[in-house]
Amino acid sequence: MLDARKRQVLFAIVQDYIQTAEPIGSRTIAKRHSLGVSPATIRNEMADLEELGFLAQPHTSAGRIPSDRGYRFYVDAMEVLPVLTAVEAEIVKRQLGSILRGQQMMLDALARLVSSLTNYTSIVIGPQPHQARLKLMQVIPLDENRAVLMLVLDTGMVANEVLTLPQGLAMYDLLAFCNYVNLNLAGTSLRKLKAMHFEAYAGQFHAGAQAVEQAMDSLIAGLSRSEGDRVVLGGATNIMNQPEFRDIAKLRAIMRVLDEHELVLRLVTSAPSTSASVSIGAENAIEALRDCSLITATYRLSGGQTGHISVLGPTRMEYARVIALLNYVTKLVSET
């Protein structure tokens, strides 16, 4: 479609372009990049390129910017997937190490982390709950009449209930029932534990059996978080910091999407499950991200469970550094 050419002058605008975020001129050109041709050659290349679609003139008298379809083009055009640097991916592998606990302190973590490397807001999507699979359950005994409950699931999510021991309950009935749950129903998925009715397994112990059912009804509740509530953000001010959202109203109308998760997860999770999906301008679905481009890798937990991240930024940006970055932290992810 384009010629070798007429590519290395989208190619400088596009770089040029995401570094200083002005139109950018081909006497810049000229300096800035060693193409061996003079500025009125590329001024002709540059005049053709906005013809194809490929680039814009944001005022007659201006340098050009790049369009949706000039950067679609430029990331299509790299035929080698970016990677970090040896020093970059150190750094990440240090960070992200000492993170990976407990899932929602890891969504949290993941998002602060990727925010603060690329200066851009961070989406991260955690599993859907009901694909996890209860890992372990224990009684921690607080006093002689009551008791913490405790279920873990295998995606690292933790859920406690309090549980004061009515009459007839001892303590050592809630510990067999823990042993009982963890020998039979051990990677029994959140959604069949949904449907267990647990007064049948305490049954040995008829006074307690209702406030058992009860708390694990509390516990499994708390596990099953709505889906609104595994979408995490960081740095969603970050926006903010950049110049082509200066206007007030395009910058509320993209914090109001921010704003409203539910959106967010499909907008995050309708992205193919490959290697870095990007998302450029027009191509969002989402009117009020239309000046914005949207990255998204999956990363992979044990049992199949997926989850998202994503970088959202302005078109203009560094995209072979973030598809470089999401690509690694997912490895890690799905290999921790």
Second form
2 protein chains.
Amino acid sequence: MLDARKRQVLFAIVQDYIQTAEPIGSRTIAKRHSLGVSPATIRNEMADLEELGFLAQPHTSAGRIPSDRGYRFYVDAMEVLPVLTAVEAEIVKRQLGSILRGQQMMLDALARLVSSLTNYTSIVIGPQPHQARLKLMQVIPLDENRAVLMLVLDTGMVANEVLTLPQGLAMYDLLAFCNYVNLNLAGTSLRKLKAMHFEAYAGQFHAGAQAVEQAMDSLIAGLSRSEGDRVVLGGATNIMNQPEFRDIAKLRAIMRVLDEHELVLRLVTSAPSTSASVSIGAENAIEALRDCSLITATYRLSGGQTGHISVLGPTRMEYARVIALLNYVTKLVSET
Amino acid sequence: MLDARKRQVLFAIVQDYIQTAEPIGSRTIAKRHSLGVSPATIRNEMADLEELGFLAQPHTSAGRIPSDRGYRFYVDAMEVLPVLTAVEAEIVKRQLGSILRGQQMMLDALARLVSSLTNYTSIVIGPQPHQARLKLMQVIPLDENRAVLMLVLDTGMVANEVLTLPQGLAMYDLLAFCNYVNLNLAGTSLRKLKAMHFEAYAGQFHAGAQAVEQAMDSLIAGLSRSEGDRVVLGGATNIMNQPEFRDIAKLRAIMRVLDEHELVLRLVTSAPSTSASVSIGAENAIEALRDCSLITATYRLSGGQTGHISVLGPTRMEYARVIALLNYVTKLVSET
DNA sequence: TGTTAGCACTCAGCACTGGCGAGTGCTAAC
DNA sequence: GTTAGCACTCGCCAGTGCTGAGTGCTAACA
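Taking the form predicted on its own as the starting point, write out the structure of the form predicted in complex with the DNA.
Once more the chain from above appears, this time first in line as the rest of the complex follows.
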């Protein structure tokens, strides 16, 4: 497709531009990379590469910058995936170890770790309760008319909610309902639970069926989103360090997208769950991310639940390093 | 302190500047507010006000803008606290109603609501488990060597964690430990629990005491921060709409502060918990918030737990409206 | 045929300029 | 005490010319 020298030139431009964020001229390449040819020759190659759509020129008398297509070629052609240095790997391993110990804060800490290591914005999606099943329901009375309702899944996920007993619903009614659920619904998948109507079950009690229905719905909704469906951002400010976003308008558009967690969720989870998938510039469906690249990696917990870790940066992104890092992190997380 | 006309002039400038974000000249005031005097007179008053430190002049031939002190005077002097219009109140009431129904998502939704109503950035701090006591501990086996540990407080707060049984610790040991805790520690305050060492209790079992200790610590830490200590931001992008922050450097400094949840927590909780407290510009301890004002209101749940809702904006902030709104919102939240 | 040196050309960025308009402070008259 | 008039200040803006980086083209060379 591209002869060896064109490739060399393209790669040189991509690499230099990733570092400097400034258009690269022919002389610069000739000096920094020893290709053994003069700037004039490189100019010819650059003109060809531009015609082929791999490079672009911000204005007539400027150097070249890679186009989306140029980055894509670069990413696809990174033949051997780069590996982290031993030092970096050690750092990640140590920090990740202490994060994985406690379960609660995991997502926050993970997002923070990834963003601090990459200097980009990170997005972490909690593990999706894939095929989780109901283990047990529990009612814990707090006082005469308040009780904690709790649902436990076989994955260990728990949702709880305080219910204030409405008129006409006694505590033992609630306990009976709980027994009923445990006898009949243990082992039901979360997906089925979602579709279920509890008013019918609860209806055997004189009143308060609606309140119970509401509480159950809320619990189940909580379960499916308590950890999974949960979007956590890390280092959102990092995006501001990039010179391409010193324009407030662009920045605002991006931040607005990041604020929309449902949108982010769809964006990240739509990535193919191969090792690390990269979407560059306009490949992102979202208009505001036209100048961004998103690298997404998937982790898979022992329980079969999957989640995602993404890094969002400018199209001028350190692809190699970030991909290596994400692969390593997801590998470690998956092993836990 | 200030004669009536000086006050009028000062208020006119504050109000106009809040709206326009541009220095206000004497002619503008004479036209927009009918003070019955000519621009020249107003100029004299303005010169006096500047000398007194209530106004400042960005440059010689510009109008005046309020200083921190000017805002402070304005806020303190807002004699009768403004009330929301019936329409606004209705909107808040309706939206808040649906938020308060479910407990889980409350903080997120609340932050979103407040920021969308004010067009500033909002900060919500979850209810602090003030004097909560341990109601019950529970162990729910998932399979041969995994179990969910759960602590329930009398406020209805729940923390849970999956424990993988280490070598030498049997499930019934864990259940026995749980019984032991329930018999001896029910009713213990969260504060005391925090200081407690469980290794001693767990030590009666041959092994795994350390793992249990670790899990308990993590649970208790989770309890005290699961809801309380939780900082949720809403509409962080709103701050970018303010013309005073189109300078990226300032913006970045502010966002960096907002990213540091511990810092935000300290900042917000250090406010006196009177109705709504306002700290203006340099009154904020944090350097980066030199150009911001923070309005904080406190809510108090029936269980005695307290939390905070804050709004962060430029010093040129719609104090009256935001204060009224926060007072109303916290009142509604407190009643639930 | 591919490579290279030389040269004219382009264009963003920067510093400088002068005009404009908003707004002030001062003075003198009311 | 208030006001009109006026000179003065200064940020903003558009226009101008210069500089330097980088290109494309052409002609010469291996």
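Between two forms, the rigid core is defined as the largest C-alpha subset superposing within 1.5 Å. Everything quoted here is computed from the prediction, not taken from an experiment. Positions refer to the first chain, counted from 1.
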(message) Could you check, with the core superposed, whether the Cα atom of N241 shifts 2 Å or more between these two forms?
(response) no
